[in-house]
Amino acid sequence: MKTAEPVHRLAVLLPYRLAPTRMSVRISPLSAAILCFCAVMAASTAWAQTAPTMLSPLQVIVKWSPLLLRGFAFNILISLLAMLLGTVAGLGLGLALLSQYRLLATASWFVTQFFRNAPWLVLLFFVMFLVPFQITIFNTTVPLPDWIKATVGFALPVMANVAEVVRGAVRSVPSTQWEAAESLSFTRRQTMWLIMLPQCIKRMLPPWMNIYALVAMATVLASIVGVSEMLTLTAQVHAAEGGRPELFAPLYGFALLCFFLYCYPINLWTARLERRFRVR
């Protein structure tokens, strides 16, 4: 009896057909901004080579960068002070919007809507030219420089926007919190300060940071009314270098890059906080 011989199966390797893949290149906004600035610098440098005795755009920026960065720090200082004043005033105005006194709530609503919907530049002109340059208190003259008046001008719309943020955050807390506090004999003031506002911090933080980013970018409007911030100094540097056309884009591009590098991380941090707190 013959035994069946084992059948050897040969594995046949069939050619594997690869599906066409699509390569996607993602460029971050930060990389795009730096690439655009480098392209502007390269184009301006090539243009400036026609006059070899003059400084190149890069050399001009390096030469004047301490002065320009000092002006940028002044922009940041104005934005921080405006945000501080606007936040303190906006917190009080937002609580007044929630007041049980109808007259106070109505007046607060009118103030909020007026400053929230008014153009920032108009408010800046209003404060700059209607507020005196000095005040006298008890025979003591206190000067009011332009940058202080500009800070107050930026603080007014911040106050209105922060007030609306406070009102919306308190309204978003479930009404059962009020009922629970009332059952524990808390007064309305105690309920607001000890229960409601602590819960509203994580709700108010992302929009508050967005408002600050807007204020930081809007501080360049102060150059229109004569405040020596970065944009004003950039125009002075351009004039000091003879008003050369090839310097216009690099100098203002440098200012644009500084504001972008300052505000873009705030945007990323705000989005991260929204995901972390799951703010809707």
Second form
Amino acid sequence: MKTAEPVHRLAVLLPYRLAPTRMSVRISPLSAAILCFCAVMAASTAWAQTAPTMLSPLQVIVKWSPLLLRGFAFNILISLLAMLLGTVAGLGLGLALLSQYRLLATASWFVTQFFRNAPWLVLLFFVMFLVPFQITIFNTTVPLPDWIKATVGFALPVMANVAEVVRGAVRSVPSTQWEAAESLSFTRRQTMWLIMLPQCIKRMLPPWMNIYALVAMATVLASIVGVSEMLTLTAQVHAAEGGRPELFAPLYGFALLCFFLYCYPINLWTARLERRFRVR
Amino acid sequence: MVATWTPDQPIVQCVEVRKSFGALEVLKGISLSVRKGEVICIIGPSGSGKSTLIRCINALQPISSGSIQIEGIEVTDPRLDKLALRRKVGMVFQQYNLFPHKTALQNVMMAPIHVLGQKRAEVEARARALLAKVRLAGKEDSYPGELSGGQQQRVAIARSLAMRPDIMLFDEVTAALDPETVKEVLVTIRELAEDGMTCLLVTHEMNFAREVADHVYFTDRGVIVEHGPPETLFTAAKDERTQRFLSQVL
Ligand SMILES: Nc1ncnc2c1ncn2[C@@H]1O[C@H](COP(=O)(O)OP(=O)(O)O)[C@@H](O)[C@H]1O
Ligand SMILES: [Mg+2]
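Same protein, different condition: the form predicted alone was shown, now please give the form predicted together with the partner chain.
Complete assembly follows, chain above in first position.
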């Protein structure tokens, strides 16, 4: 499925503008909805002026939707894996941040700050180009496809953000809980796993979901490094349909709509959880 | 050292304990002892270092100089296994400090299971008995947030007792309670004392101290001003600071 280069390059610039990773989550779905709406409106007017022999934008979307939706499912898969990986690593890093060992805590602090303050796209590039396309363990060669590398690339900022969430949540537990645990002879590790983390889970859930929504939206960045996720496929579909200008807005509007329908409920739910936990 | 201690010697022995936070000296040479089965009360104005002393005894804070021995073991010894020491000492706080994500029963069961490695069934039976003893039968499955302050404090007492300590430390455990519930907690402590539990209490409940204590220490600004059996201390205090304090609180 090699498509015309110029069209592809045009599409490549788009995701960066549509889903900047530092954008506030709560506003972006709304603006996405408005954008989407405008795009569809513009498209229908545009189409009304063209020859009726060609497929309408809607027909094009319907025709290609199985492929596009499969691409979207791939975005979700990448985001879920990145979140899983990032959460496990982030929990470890967060606990290291809370360590009594100064050296470990300081080192983890630098790691956290580094990955929290690096643009996601730059991290993605680094992972794509630094990690080899295959690794050899005990004479077995394991190929590392691009999408796996991209997943790792997204997991890094997730890790740093989760670490910060864990640290903040554990710090917010009153120090008297540590004292109570200490006076009952719990070790530090037991206190962390049996007493601190379980009472923090509620507190950690909303910011954690917030991070997830950001990752889900950021997965389109993988199109820049050639992963066949939704945005890449959208560009290819557009090219396959002859690169008609009036298809541009509907096709990308469809991608926006998919992400909106996926992320908006997550954000709603996050906000509801936040409210509920604040009342308690 | 360890082998020389016998139960007829003090369980807690503080000698010339000093403790500073930076330039602020909070304990200025405290000496006191608690024998097995005794109930000792520490009274005094706030800020006089009572909580600090209690925390030092449980090795929650290091002391600057002097010596604290629990059953003949030096608390300040850097090689000491602090966790082993704390198993002998139960502690109850002013703010209860129950684990909010666990039920009353789970709060009581946690330490014996995870710290002492005892069997769950056996621990559960003991925990239920302890909750019944502090008059909380029926509240086993309540979370701390669903219990009143007095009930939470009694769960906290049961939680400490579940570790079968040799001595219980109480730091103003009724100070955060409303007047009606103070009594139910004091009754619990009194019953404990009558069962022979060794208790070291910091308290503002003068009537309780007078009725239950074997010995009362009056502290002010990091020193023990005066001490003696409650009958003498409450009625015939010699020091002018003690008299002033008692006239304010009685
Ligand atoms: N962790 C600490 N750091 C610095 N100062 C402290 C600390 N804990 C207690 N203090 C100070 O020590 C003094 C005695 O406190 P405390 O032992 O709580 O007294 P009490 O329990 O008799 O009211 C107070 O002046 C208090 O501000
Ligand atoms: Mg105090």
